[in-house]
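The chain below stands alone, shown as structure tokens; this is the form predicted alone.
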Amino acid sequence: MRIITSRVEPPVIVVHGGAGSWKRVFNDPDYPYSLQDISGLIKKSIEEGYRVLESKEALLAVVESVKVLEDSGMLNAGIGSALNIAGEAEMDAAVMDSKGRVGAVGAVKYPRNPVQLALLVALETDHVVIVGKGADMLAEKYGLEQRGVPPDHIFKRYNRLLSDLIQGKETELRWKKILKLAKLYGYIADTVGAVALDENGTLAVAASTGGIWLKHPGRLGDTPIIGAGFYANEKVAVAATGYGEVITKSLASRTLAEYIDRDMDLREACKQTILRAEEIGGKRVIGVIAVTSEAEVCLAYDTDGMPSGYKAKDKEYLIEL
């Protein structure tokens, strides 16, 4: 387990590109990007989000950071999303802030930036979560950009995994029921996210994901579930990443917030959140990023990597995988 904490001067934004088996990702013959590419992308996401944070509120800043990650094609979100067993991308995203604004979308296929659609749900509808065709219809009616054609490496990976499935080959598996449904479980990091604190004291979180490779159509992970993949209140904003079913069962983001409510320090709260997830799903299952109303930042994970970092008025930090 690795935990990094720091007290900074606001405004501050924290970004992650997914907790997972990054060593295996870089050894994947179908994955065309390097460690340097990912580090550069995380830095760009932080910089773009911070630029918005300097003049606008935290909610818009975290959305901007996540949009950068969705647009890259390098990570499992937006145009780089994993494909389900039917060869389709079904994406989830969510936003929330300490003012009580919250929106999430699930199993969407239309938008290039699902996080933008989640923001629409939060600001332009009376609902909290919209999924499937209804969410796609909302994206189209509001003129959001369509997802378009995924990068070549997505199709190559899908075809290879599907070929392995047909031939009865197996790779590392987490869930017996997924083995029963799909016979194969992909291992690329599964979520991107950002949390921020603006100079007015507002906390916000945004997250986006393509889910797991060869998942059953219609599967929702932790990302659009309040308290699982994301949570924000007046004391802390949290984004979780890793194995979605474990994060959902442990309600990781809400759990961390509850620890803060009990006056636990942030470092210990992150540690206990990870330990609780490990009790449910075993080792190497989760990563979290968080920022408190007191401008304390935490990046924590039990996987072999979580590309992430933060920028504040007085300090910058970037995790190298």
Second form
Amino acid sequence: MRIITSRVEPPVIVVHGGAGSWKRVFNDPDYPYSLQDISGLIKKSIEEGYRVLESKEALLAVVESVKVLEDSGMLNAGIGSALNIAGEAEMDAAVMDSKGRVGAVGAVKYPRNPVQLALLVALETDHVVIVGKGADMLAEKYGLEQRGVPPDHIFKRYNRLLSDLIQGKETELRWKKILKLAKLYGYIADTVGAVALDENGTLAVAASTGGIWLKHPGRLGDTPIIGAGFYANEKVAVAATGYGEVITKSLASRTLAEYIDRDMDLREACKQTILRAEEIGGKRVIGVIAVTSEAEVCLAYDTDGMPSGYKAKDKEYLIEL
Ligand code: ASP
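Having gone through the form predicted alone, I am curious about the other one (the form predicted together with ligand ASP); can you provide its structure?
Next comes the full complex, and the chain you just saw is listed first.
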């Protein structure tokens, strides 16, 4: 487990590009990006979000940072989203802030930037979560940009994982039942997030993901579930990443907020949140980023990497994988 904490001067924004098996990703001959590319992208996302944070509120800043990551095609969100067992991208995203604004979308296919659609749900609808066709309809009606064709490496990875699954080869996937279901239906023929504290003391979180490779169509991960993949209140904003089923069962983001409520320090709260997830799902399952109203930041994960970093008025930091 790796935990990095710091007290900074607000405003501050923290960004992550997904907790996972980054060593395997960089060894994948079909993955065209290097460690430097990913670090450069995280830095760009932090810079763009921070630029917004200097003049606007935290909610808009976290959306901006996540949008940069969704647009990159390098991470598991937006254009670079993992494909489900049917070969389609179904994306989840969410936003929330300490003023009580919250919106999430699940299993959407239409928008290039699901995080913008989650913001729309928060600001323009009476609801908290909208999924599937209804959410896609909202995106279209509001003129959000449509998602284009994913990069080549996404299709190559899909084909390889699917063929490994069919041949019964060992993969990094934890799915045990999907192959049987996929045969029944006849199909066989990396999450991002940001948390911020603005100069007015508002905390916000945004998250977006393609979910986990070869998932069942319609599956929602932790990302659109309040308290699981994201949470913000007056004391802390949290985004989680990793194995969605475990994060959901352990209600990771809300659990972390409860530890803060009980006056646990942020470092310990992140550690306990990870341990709780590990009790449910074993090792290497989760990463979290968090910022408190006292301008303390935390980046923590138990996987072999989580490209991430932060920028505050007085300092900035980028994790070296
Ligand atoms: N948590 C996401 C999900 O399970 C995946 C990730 O964080 O990469 O949908």
